[in-house]
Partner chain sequence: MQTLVGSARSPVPAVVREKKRRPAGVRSWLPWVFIAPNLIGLIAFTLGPMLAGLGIAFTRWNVLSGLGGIEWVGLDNFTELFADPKFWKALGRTVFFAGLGVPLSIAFGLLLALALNRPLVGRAALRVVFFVPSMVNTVAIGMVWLLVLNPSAGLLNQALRFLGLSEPPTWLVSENWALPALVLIQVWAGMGYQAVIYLAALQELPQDLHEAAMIDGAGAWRRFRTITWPSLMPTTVFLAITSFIGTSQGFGLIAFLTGGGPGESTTVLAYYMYQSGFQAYKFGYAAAIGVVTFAAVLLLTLVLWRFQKGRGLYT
Amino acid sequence: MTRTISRRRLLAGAAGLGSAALLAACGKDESGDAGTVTLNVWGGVPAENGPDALFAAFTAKHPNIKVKYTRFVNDDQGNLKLDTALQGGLEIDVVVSYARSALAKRVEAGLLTDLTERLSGDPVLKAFAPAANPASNYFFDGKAYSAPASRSVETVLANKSLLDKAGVTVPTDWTTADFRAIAKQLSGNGVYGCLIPPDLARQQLGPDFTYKPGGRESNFDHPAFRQNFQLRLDMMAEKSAVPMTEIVAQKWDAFAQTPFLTGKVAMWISQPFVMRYIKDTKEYPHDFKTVLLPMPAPQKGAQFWNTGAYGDNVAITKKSKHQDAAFTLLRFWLGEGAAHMVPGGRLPSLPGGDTAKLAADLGGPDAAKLFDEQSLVTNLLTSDARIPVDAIQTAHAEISTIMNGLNQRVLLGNISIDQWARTAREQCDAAIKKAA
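Structure please, single chain, the form predicted on its own?
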């Protein structure tokens, strides 16, 4: 779907910003591009879930830069369509990558502009430059080709009605063992306790968990990966987690919101972008509140990593003829424009912001009916969870493809964990060696 921000929509979106600037036909602007330009932007978020409001506000502030937004579906087919368009020479100025593997492919193909110098020289966006500490962006050979527009802490979303019915009180310092016990307690009568359990390997190993130190070998023989698969296989066998056969048959890997919002799964580990599904009661009618729980710790009292991510990586294409205007948009997107994406579940990547306003925008007008509002503030908006940011990118896209296939095979019971580990090491080490 492609949208150009119309004058009517622009006027509506800019109502609170002052019409004088809006009506300036072609005022002086910091974009650096002469005259009026139109930026072609491709992203995966439906226009009505934030992009429309974001670009209307942007055009109100920068009337000489128009935005034409094209939404692509963020799945394998949608990303292939985008990559084909990029490589085929279609005029695209700004693109958003949602998976690190997709971003890596675009960097490796030479499709994106090196933003290192621009980010490093910006008083605000230097937080996403290679010299920033702690890192909150992905770098390739020490260079930045994008900047994240969202910071997504992962939480356990739980069906409050099912918790109450089972008489379950979740401890604030719960562990994976508690998670499994509660999932078992919630299971039965057509309900699974959870869709999938926590990713123990990521939680325990943190950044670059798939590589050994130095990045010259893969790390899939680490005991944490075995522990992770064993937990999931055991929970699938006891029916406290959804069997992989059912996930594949129902296509719940692509539409994970469906089993949760239809009451077939009691707990669902996910990120804030799914709020838009919970608020869409026409498409997903439900009569229970969602309570947000912190991620359980692998071991009681031990530090661990959250399995969320910095994401929505905004990049400028190398072929764009409007580099300055595109960076002006990127800067607005991550800065004052970020608030327009919150109702759609994209929380700003830069720190700060009014928590009460974020909660109101994220929860929407029916928040009291749909959410346990205090849990939304405590376990999401004010969470101090540590989010891992991977620094090693060697053969990441290839490793991601290899592992997607192998992970499904072990979860479907086609290979053992030992076979999985051995094959993963062999194939991923070969990919790393080839890339290095």
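Can you give me the structure for the form predicted together with its partner chain, which would complement the form predicted on its own we have just seen?
Single chain only below; no partners, no other molecules.
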């Protein structure tokens, strides 16, 4: 026997289901806490490394604003996941961009709210507005779409046991030549003096170092780039820096903490966010102290730029229905809430703060065992290093892609520095011309 459903019964059933859904929806709205909003925040820092504490403190101060945090892995796939979620209509109110190219993509696609007015009108956050001098933020056509939550000074992290064993005392005003000599001294017996030497081009040329003035041409024929590659190739040849073949084969470009914390590399130039790996003695057991050294100067006594950056760019999405609440969170994040991110290695972007407390938070409970604590204060927390902030954004993402491939080729010895400079100029100039 076949059973059939009449059209009338089907329609009645559908109407019943629709009514039930409508009632459920109404019930949800009515039961909601009037005036309470929930902000959806996407960031790359694991929740337990700061965000949990930050948002708990925020909600304690602003009980009517709750935060739901989603962590994405800050790599190509993770950013793609976030971007498709942003475009796909998922409710996201606040996003953190870590690479300038990722931020630029989101700005160019019109996904982020223009914060220029809000930042300019804020007594504290005006430090990140276009009119601020010196600039500490990225601007697009003179507008600010985000504000940086962290200021990351680069330092040379060194294995104190290896330094002591070699009887090395690092001068406070050391130069690149000193760095190379010390790296050579520390090398041998399966240890490399350093992972990668300092970036001489960035140190000497500072902001927008990849563009010629005006931003209409690339700058890769500048002698500073040649000098930079020559230093690295020479150090790789003498085994005082890790050869590129080893870096690529071991994937140490993505997991640079591994060779340092396993004692294969004596000096490692990096930013404070890596403190979380040093403190994670379960994942990275090690028995040496890390001492933080200032960046060596390219020439003795000459001024130079630090190779660090302002980062963790917090932005509000244009689609967010809670613009005011999101800005309240942004303000807290960069202001009084910034301290909660310090244990995870994100140092506040705004000056001030109690240095002793910052040092205690950054070093953690085992600081005395893991760090040379004085160097943490002297060379990182009270450092007056000049951090370059790039203003030119033309074809930045394309140039990054081109240069990643070319840099690898020259460091693997597949092309000469001359070929590198010629190809880099040709390809990047074409990209700039196309984008302009």
